[in-house]
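Single chain ahead, by itself, as structure tokens, in the form predicted on its own.
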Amino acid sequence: MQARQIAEGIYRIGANITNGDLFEGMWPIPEGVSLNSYVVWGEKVALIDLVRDWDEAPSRVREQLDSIHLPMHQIDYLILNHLEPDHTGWLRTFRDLCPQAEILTTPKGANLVKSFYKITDKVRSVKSGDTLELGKGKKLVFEEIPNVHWPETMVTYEASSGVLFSCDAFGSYGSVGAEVFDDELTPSQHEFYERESLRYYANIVASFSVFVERAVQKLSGLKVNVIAPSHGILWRKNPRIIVDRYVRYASYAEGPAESEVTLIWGSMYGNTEKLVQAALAGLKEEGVPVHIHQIPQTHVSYILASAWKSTGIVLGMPTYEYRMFPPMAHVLDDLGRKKVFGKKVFRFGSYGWSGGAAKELGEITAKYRWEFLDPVEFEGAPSDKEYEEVRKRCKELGALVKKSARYPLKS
């Protein structure tokens, strides 16, 4: 792979992490994920962010620097925007690869270099304002965005192209392949990343979306040519798109989202799950869309970016030994710490001997702030009693979502 110019000047390095691994050790990334890195050269040059030791994604950096003729030992800075290791994993070998590179990074930054690699020699904290003149027109802006997703985070910003590298902000899963750019891509491609920014937004930055829309905020006043994240597409043609995306997806923190609905169900015997074609039925009658995740089959990682963006929430599970459907309760828990709050919900399920899912479902969401319809629950099998009760509740929940979303269904 080719190092790609962005600007006069100005590079994207990036790698591919295709090896089945887990993103932060717990999110599946089927189709991968990129790590981009930044190359502003005047007559000093600086990098901005790093990669990990993974995948051979510093071979992969390494080939990147040698296609526009940059040896390592003329980088005079590493501008480190986040110090998640997925950026900073390398930095160890990095130093002594390049002894002459002077870091800079936040305060905060500054502190977990030290505490991570060891370094304090040639660490520069940096705040917002401060600038670094590169030579030949080039002049880098730092501005920092706290907890978009750590505390430390930072932008960088060169003045003379209006590139924004926003590290983690305005990233997504998915590999990147030759078409880098959004007006690369065919449609097909950018629907792929849509949803894939979807879930790495619900998966990595959810909890902290009141601060997302405080670091939109603060750069508004910038004029932005081009967003280069740290993972995904960069955004040249219209960086806009991937900025208001953002802007709705923070959004959903106050509970009402789109006009739709996340249906989760698991069932032991098929009991529960016979009622599964009665929720929907309610629904449909509503018009409203469903996403449908059975578990545990399906990862929390997809089903935290529907439930997200989702207005109302339909659970199905049993009863299991006096409480709940023990991967629903572990679903529910990872709801709450990413904050997926202010839902419509609706609930059904079976029990047999005896009933208690009731009593652990409203400790676990006490603090969600949900709004429940009343339950349907039944002892074995459904009847044809229950199956019009929740097909009736569905209905209902349906037409609540439609009223209390923040944004109506797409005609």
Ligand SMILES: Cc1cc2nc3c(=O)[nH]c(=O)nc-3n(C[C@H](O)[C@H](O)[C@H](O)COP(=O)(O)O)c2cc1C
The other form holds:
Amino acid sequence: MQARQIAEGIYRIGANITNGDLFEGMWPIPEGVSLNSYVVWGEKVALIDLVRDWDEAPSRVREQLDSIHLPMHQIDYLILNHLEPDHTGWLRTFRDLCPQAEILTTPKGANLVKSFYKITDKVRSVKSGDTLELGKGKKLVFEEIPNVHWPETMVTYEASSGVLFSCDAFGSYGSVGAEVFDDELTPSQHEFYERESLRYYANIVASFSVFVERAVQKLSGLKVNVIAPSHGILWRKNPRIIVDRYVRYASYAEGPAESEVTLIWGSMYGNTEKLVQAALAGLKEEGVPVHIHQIPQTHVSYILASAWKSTGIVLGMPTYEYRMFPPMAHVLDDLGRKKVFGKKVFRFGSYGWSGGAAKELGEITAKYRWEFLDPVEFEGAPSDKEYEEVRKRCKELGALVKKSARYPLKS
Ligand SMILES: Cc1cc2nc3c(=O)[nH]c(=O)nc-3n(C[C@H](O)[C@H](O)[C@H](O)COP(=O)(O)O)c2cc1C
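What about the form predicted in complex with the ligand, after the form predicted on its own?
Shown next: the complete complex, the earlier chain at its head.
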């Protein structure tokens, strides 16, 4: 892969991770993920963000530095916007290869450079508003955006070109090919990155939504011509699209979101499963789009993405050993960890003799601010009566979702 020029003297250097590993050790990335670094070349040279020694990413970086005829000994500065190892794992080797390069990061970032990489020499702390002149008119401006994604995180802005190196903010999953800019992609590629930016947001960023809103507010004074994140595509034709998208995703944190419902169901012997169709029939009567996930077959990464953007949630699971079907307990725990709060929820499910799923559901979700419709619980196999009740309750939920959603149903 070749480095891609963003503006005079500014390049994107990228590596795709496609070896089947999980992101953060837990999120599937079947279509890969890109690790983006950037070169800003004035009289002095800055490299912004690094990679991890992962799926040969360092070799990709070196090849692309070669493609712009930049020898490593000519790199004067390494800017670390964020210390998560996907952007810094190669740091020790980099320091050996480029002992001359000074590392610039926030004070909290400098602590992490010390604790993770045992490097203290030639590390400079920068804070919001600090600048670095590179010569030939190139000037980097640093702005801290704490908790998007770690407490030490900052962004770097190149003032002459208006390129914002936004690190994890405005990123997405998905490998990036030769076409790295928004205006080079087909509509179906855009749909893909939109799906993957939502999933990335729900998996990685959602818990920090309030900080995303603060960061967008803080950066609103900058004239941004290009958004260059550390994962995913670059936005130069219409950077507003990805900013608006992130602002919209952040707004879902309240609970009311799109006029959509996420139906999560699991069943051992088919009794609960028989009413999935009843639930779908009721929701269809109200015309709300539904995202259906069978568990444990579906990875929670995908469930989080649709639950985060849905106003309503339907849960279908039976009782198991006096509690709920365990895969549902795991999913509900993850929804809580990622703060999928304030939703409208309906639950149905079968039991054999005692029940117990309902009690545990109440315990797990006690702090989720979920508003529950009356559940439909039934002994053994469902009858027509229960089919009808589930259909009616889901129709009610559909109507409630349409009324309380933050964003109206698209016609
Ligand atoms: C391993 C196992 C444990 C169960 N534990 C309970 C229980 O503690 N209380 C209860 O009322 N039913 C219990 N049941 C019965 C199921 O809840 C019942 O068979 C239900 O219809 C299963 O729904 P499904 O067909 O959707 O899987 C258990 C069933 C299995 C297989």
